[in-house]
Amino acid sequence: MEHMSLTERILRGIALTLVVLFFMFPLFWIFLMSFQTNETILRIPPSLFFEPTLINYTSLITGELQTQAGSLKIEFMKNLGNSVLLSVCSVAVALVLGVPAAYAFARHKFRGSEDIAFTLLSFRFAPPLLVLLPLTIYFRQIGLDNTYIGLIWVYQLICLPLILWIVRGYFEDISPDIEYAYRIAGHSWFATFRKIALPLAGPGIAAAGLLAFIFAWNNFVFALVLASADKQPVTVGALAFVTASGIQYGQIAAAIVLSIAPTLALALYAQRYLVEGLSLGAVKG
């Protein structure tokens, strides 16, 4: 039995290693591409051995994209800053609005509550193209087109339903008896929500906020249609690397590395809350 157990562990280790290599190899290859020129990337056959260069990162930081047709101005760092601003503000607004709403849906059952909650969730199901045309018209009429506030508002279609439904499940997993006991002691509803419900659901709220941030960061269609070049996030700004003189693969790879770095760093920092929050949401009494 001991021999079989050791063999099973070895086989599982090999299988896990193969799975990790399968999913991580594209990222590893993109990381290598970011240190190569177009000539090195396009050579046949490809090779893992090359002379690394920082020209791709230098081009992104300085805003000077070198192509065969000459120098081209790009605003990648501006786009990167736009992504940070839009994602952080969108998630912050969604948390302020969604967490109390999730608590209300979890604790106070009223007529039509499930219909309202499902209507909010349906915003996540609807394809973006379904709402883009009316949004574009309305935004032009009220002066929100091509503004950060308008984009943050539109991003609530991404963040708010996600946070509302995920956090609602965490609040439902918390026994209401704890809150009742605190209320009987003479504390208000808001004090109970702030001092009891929020700390207990903290890991779940952190997990929902992280997932909403990733979805907001990766959004492409809304910013493409509703914003001009100076307010577009990095997902749209990456289109600048497809030029008339060719596709700048090295700069694209460097842009991918820089664009996924914030979300990767945030996920690594908050992985404890993410795992704990998802585990909390999966446990039913």
Given for the second form:
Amino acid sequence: MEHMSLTERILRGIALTLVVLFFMFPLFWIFLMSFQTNETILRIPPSLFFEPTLINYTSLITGELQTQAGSLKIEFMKNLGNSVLLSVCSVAVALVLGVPAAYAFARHKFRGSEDIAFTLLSFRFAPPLLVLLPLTIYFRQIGLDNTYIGLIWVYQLICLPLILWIVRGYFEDISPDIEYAYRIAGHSWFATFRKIALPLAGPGIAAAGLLAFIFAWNNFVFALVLASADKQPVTVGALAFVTASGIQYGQIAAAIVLSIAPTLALALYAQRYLVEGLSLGAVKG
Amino acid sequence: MSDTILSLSKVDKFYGAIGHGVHAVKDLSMDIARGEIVALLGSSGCGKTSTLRMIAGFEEVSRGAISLAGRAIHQLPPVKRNVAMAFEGYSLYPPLNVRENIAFALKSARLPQAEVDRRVGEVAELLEITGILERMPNSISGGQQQRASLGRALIRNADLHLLDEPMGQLEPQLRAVLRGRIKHFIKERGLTAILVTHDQTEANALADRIAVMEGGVLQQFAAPDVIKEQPSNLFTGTFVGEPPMNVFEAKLSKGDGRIRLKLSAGVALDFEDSAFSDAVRVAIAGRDKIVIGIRPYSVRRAQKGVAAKVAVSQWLGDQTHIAADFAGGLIVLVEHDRARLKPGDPISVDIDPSSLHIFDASNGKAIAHGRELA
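Got the form predicted on its own; any chance of the form predicted together with the partner chain too?
Now the full complex is given, and it begins with the chain already shown.
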């Protein structure tokens, strides 16, 4: 790296700029759109110059969607709340169940342990729709359709395997002797798990939790099928912007900005853990 | 021996199903006295570390019983065994500095701070790590980590101290100094210790008794000089000692007051009957095939002797190792002076009958040793 010639450095700079532009442009354009009305968005040719307006944000927050045909009620803020609730609870449940399970799979090789771990991973392979249809019927029978508990349960299909497999790799990286040393110094098995294994696997657990949160947040199809309007997250709620009088691009853009803000903030904050956790846990494990 | 503190009785270890899995430790029984230092010596995979881990409680005992200080411990969790251990891989707690690591068990036991400080200081001085007490484990060298790990074990007043390859990472000079100090430390406090090692020098220097293991079986359990002078079988004979014992199969014939050992390739060793002790003569009576072993430092070059031809001669700075073609194989000699020999040089070797070790040709068990221990 230090011995790059000037030309190489320039080329590298150009390449990096292109990549950044390619990935960032849609986000940047959406950000601009969120401050425009449908008219300025749809004008031809499109322009970077416009008079910014906060109307999209205010209508989302107040729940009044202004269209050419009149005003519509939308529940965007409720959806946003649902997204937070569903994602946070799903990840919490998956951590409570998945971390001890990952520890067990990492430390104790028992008959069938690999099979069970693989079965849990295989939940990720199944096409969600295939799982959803029978699940809808069962959920209806036991009264779990259109409930938060039912949704959080189904979200475990996304979160649990992810947490289990990433965290397991992380636990496997910790030398068992460190735990033995702690146990022989006069501590129980459970104290060792709490005081040694958990803190040492901390970055991995944080990374897995974060990733599970992002996946849960972005889920669409489970909530679309299993929940009605008042339980739906933003991903499904965004469908409300496709109205009889056209697609409300400005509001969609504002909704996107609002709905990616929490995950973006979380990801930026925990970027270091994410990279470290994923590279150590997933690759080595 | 005085009072027994640790007793292993018919201990088996299987990895996998009992009777089917890998049989790592086979029918191991041994008693260790309070205040004794015992070395488990053997090559990789001989079962020594499995034995240690069963005593510590990290591996289940598949069969048999272990008792420590009068309690059956083989079903107790490690926390209830009152055992201290130094790990081969150090296993220091990463978030704690060296001082906190060493003091950890004492702090857990809620000892007064002054007492903890005094004992940490003592152990740190013993192991020459006073200067790195405030450093974090990941910022010190492997040798320093190993000493910290050793300190963490030695600081405790446990019924038993288990030391797994405790000095493997240390420089030779430091190792030599620490061996003496650690032995003194253990003896002074009346601690009991089991040391796992593959280093014979370490075992000889530290241990009161050495347990030689191979293939999961305890081959011999005795004081270092007994292991050296009276190996119980061919394995111990050839495993302990550097360079290894020379071993030859021999056909035995007697007559005219002489004992003749016919080796292969037409080489014969001819001794007077009286050169052997009564014990040896009784032991070999009625046998026609035996295996003889002779330590390299007991083979001498002489004017009159059996012909051999130098294959390799190496001066190691303080001694010469000579390997010579002899009886269809190689015989190794050790001389303390620099021998100026070239490959192909003819020499004649003299074997002192009183330094012969005689083994059963069928099962390798020792029958007799030329030299009785004083």
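Treat the numbers as computed from the prediction; the structure is a model and nothing was measured. Residue numbers count along the first chain shown, from 1. Between two forms, the rigid core is defined as the largest C-alpha subset superposing within 1.5 Å.
Here I14 counts as shifted, since its C-alpha moves by at least 2 Å between the two forms after the core is aligned.
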